[in-house]
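Form predicted alone, single chain, as structure tokens, below.
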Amino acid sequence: MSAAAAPSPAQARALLKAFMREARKFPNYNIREYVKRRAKEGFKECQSISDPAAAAAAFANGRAQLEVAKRQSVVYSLYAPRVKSIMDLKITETTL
């Protein structure tokens, strides 16, 4: 892909489907769900570019911004906690 291509809509859809996959890796509620919220949302605010050369900047900041959260999901997969988080534990009836 050339720098002022636009990336196909499956190459964006590839892009947000590893947001999620890598938010998943995240052992914090607050982080994982806040990688997923602002993911959503950058691809939400970047939908309605339609010139190729800002679609091409978008696309590419946004792959940065994976290997960020990718570095991070280590990092933080290093030091998580040994107690999980309440929304994390799962409460049934008989637990109550």
The other form holds:
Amino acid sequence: MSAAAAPSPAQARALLKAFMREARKFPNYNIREYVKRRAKEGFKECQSISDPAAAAAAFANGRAQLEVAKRQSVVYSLYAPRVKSIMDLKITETTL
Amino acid sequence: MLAALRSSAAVVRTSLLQHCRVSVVATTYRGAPEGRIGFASDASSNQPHATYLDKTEVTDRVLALVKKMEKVDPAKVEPTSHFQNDLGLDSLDTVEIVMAFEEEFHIEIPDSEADKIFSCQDAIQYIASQPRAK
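Structure of the form predicted in complex with its partner chain, please, following the form predicted alone?
Okay, now the whole complex, with that chain kicking things off.
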């Protein structure tokens, strides 16, 4: 079965990239940064997995989580905050 | 007799010249310049973003981004630095850094190209070759 095969490094990188692209769609600063941070953390945790079956399971879990992120980005975009987070503003010394 | 002929000829000539000048002036101003302006604006609107960024500017912005990475020691970053060999980053960090380049330069780097970016030099070269990079 193809699901049990361990993902290639390129596939893993593509999954992380998909997470980062999905994260960009969140209009809310806190959630956007959390999704990016959590995706990186998740990949770091799984970096040392050497067992092919465990790697395949982790990869499948990651793909399921990506689907969750996709759904949530739609929901969050429906209730986008009207005011930007201060972290989203480009503050220079002249605006202070 | 001669004087009368001369003066009537002068009247005819001036009226003729005035008539000619008015019509000539009117047609040239209506025609040529507007046509030229219209053509110029067409030409510039066809390719508004088709400008390559200056390589030194790309270098500065790429290095600034790399220095901002958490794991990177800013003092070690050089235009020739290799992400994994010189800066101690792994493949996941490389993905992250390539995404940061995408955001900074407003471009999309396809996976096939992203997999070839291993060093600051690679990134600078790729971005400098992208006409849409801003």
